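Next up: a single chain in C-alpha cells, the form predicted alone.
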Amino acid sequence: MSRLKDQVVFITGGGSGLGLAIVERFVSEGARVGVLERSADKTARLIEGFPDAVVAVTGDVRSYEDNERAVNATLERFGKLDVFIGNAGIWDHGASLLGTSPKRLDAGYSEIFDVNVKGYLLGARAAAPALVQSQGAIIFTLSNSAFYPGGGGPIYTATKHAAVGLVRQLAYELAPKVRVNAVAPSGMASDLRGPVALGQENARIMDSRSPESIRAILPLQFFPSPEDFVGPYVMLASRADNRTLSGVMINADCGLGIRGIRYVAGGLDL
C-alpha cells in the first residue's frame, strides 16, 4: 500500500487507540509521522516500534510550545509537513448536568474544552505555516457526539460541536491552500480516558460501556475496532483521493444517522 507515499503527517495522541491505529496505517501507506503524545511510555514505544518512520515527542496538547516543539521535530526529521491530524481527546463518561456538582462542572468544562478544542486549535496553529507551504490538509477527530446527544455528557458533547465549528472556520480561512476536514467515529474498543477534574483520569471508556452495549445501539450491529475507522483518514489525507473535500465531516457512525442513539433506559424522573 502506498497511497500516502512520501507524505509527512503530524498527529496528536498517537500512542494508543485510534491514534495508534492511524499511525500504523499511515506508515504502512508510505507516510512518515510525527507524534505529540502525553505519555512518556507511549512515546518510547512509538520510537522503538517505528525507528525509521516516526518521531515522537512527549508533551501536552494544551501547550502551544509543546505543539510547536513537536511540529519542529517533525520538520527537522522529515523536511516538510503535509497533514496535521488533531486526535488527542478526553471523554466525560457521560457526566450529566444534574448529576455533577457545580464545582466539578466548572473544573471539568475547563479541562475537557482545553484538551478537545484548544488542543486542536493550537495544533493547527503550530502546523499551519508548513501546511500552507505544502498545500496540505488538516483532519480532526470528532465523534458521534458532534451530531447526536447521548454519546457523552453536556461538556463532551459541546466540545465536539465546537470542533465542527472549528473545521468550518479553518476550512474557510485556509482555503485554497489547505483542506480542512474531520472524521467522526462511533464508539469503539479504545482506552479513551476522562479528565482529572472529574476524577476520571484512570477510567477508560470501556470501563463503563461494554462491547455488547455499543454493538446494541449501532444499526450495523458490530463492535468496531480503531482500525475500522482509519480508512476515511487515509482518503482525506491522500492528494490523489481528495482534491475536492474541505469543510466536510465524515460521519463514520456505523449507521447511527438512521435513527440516532437510543437506549432502553428511561429519561429524567423529575
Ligand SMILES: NC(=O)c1ccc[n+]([C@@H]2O[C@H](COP(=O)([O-])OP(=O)(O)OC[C@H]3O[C@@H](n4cnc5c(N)ncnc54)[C@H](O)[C@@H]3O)[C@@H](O)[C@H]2O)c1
Given for the second form:
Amino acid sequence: MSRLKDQVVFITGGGSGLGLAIVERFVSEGARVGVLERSADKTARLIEGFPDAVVAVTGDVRSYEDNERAVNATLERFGKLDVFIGNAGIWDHGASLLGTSPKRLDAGYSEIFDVNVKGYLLGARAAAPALVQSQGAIIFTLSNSAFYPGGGGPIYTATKHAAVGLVRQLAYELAPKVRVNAVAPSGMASDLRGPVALGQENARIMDSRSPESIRAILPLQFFPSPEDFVGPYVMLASRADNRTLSGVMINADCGLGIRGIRYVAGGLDL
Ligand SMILES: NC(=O)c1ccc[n+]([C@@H]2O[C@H](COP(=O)([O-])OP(=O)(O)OC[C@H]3O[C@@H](n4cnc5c(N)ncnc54)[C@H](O)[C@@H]3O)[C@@H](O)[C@H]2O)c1
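Switch from the form predicted alone, shown above, to the form predicted in complex with the ligand and output its structure.
First the chain shown before, then all remaining chains and molecules of the complex.
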C-alpha cells in the first residue's frame, strides 16, 4: 500500500487508540510521521516500534511551545510537512450539568476545552506555515458528539461542536493553499480518559461502557475498533484522493445519524 508515499504527517495524541491506529496505517501507506504525545511511556513505545518512520516528542498540546517543538522535530527529521492531524483529546465521562458541582464544572470546562479545542488551534498554528508551503491538509478528530447529544456531558459535547467551528474557519482562512476537514468517529475501545479537574484522569472510556452497549446503539450493528475509522483519514490526507474536499466533516459513526425516531432493533429485519 502506498497511497501516502513520501507524505510527512504530524499528529497529536498518536500514542494509543485512534491516534496509534492512524500512525500504523499511515506508515504502512508510505508516510513518515511526527507525533506529539503527553505520555512519555507511549512516546518511548512509538520510538521503539517505528525507529525510522516516526519521530515522537513528549509534550502537551495545551502548550504552543510543545506543538512548535514537535513540528520542528518533524521538519528536521523528514524535511517538510504535508498533513497535520489534531487528534489528542480527553472525555468527560458524561458528567452532566446537574450532576456536577459548579466548582468542578468550571474547572472541568477549562481543562477539557484547553485540550480538545485550544490544542487543535495551537497545533494548527504551529503547523500552518509549513502546510501553506507544501499546499497540504489539516484533519481534526471530532466525534458523534460534534453533532448529537448524549455521547458525553455538556462540556465534551461543546468542545467537539467548537472544533466544527475550527474546521470551517480554518478551511476558510487557509484556502486555497490548505484543505481543512474532519472525521467524526463513534465510540470505540481506546485509552480515552477524563480530566484531572473531574477526578477522571485514571478512568478509561470502556470502564463505564461495554462493547455490547456501543454495538446496540449503532445502526451498522458492530463494535468498531480504532482501525475501522482510519480509512477516511487516509482519503482526506491523500493529494490524489482529495483535491476537492475542504470544510467537510465525515460522519464515521456507524450510521448514528440515521437512527431516526424508531429504535433500530425494532426496525426492518434485514
Ligand atoms: N474513544 C472513543 O469512543 C472516541 C469516540 C469519538 C471520538 N474520539 C476522539 O478520538 C480522539 C482520540 O482519542 P482516543 O479515543 O484514541 O483516546 P486515547 O486516550 O487512546 O488517545 C488520545 C491520546 O492523546 C494523548 N493526550 C491526551 N491529552 C493530551 C495532551 N494534553 N497533550 C498531548 N497528548 C495528549 C493521550 O495520552 C492519548 O495517547 C479524541 O479526540 C477523542 O475525543 C474518541
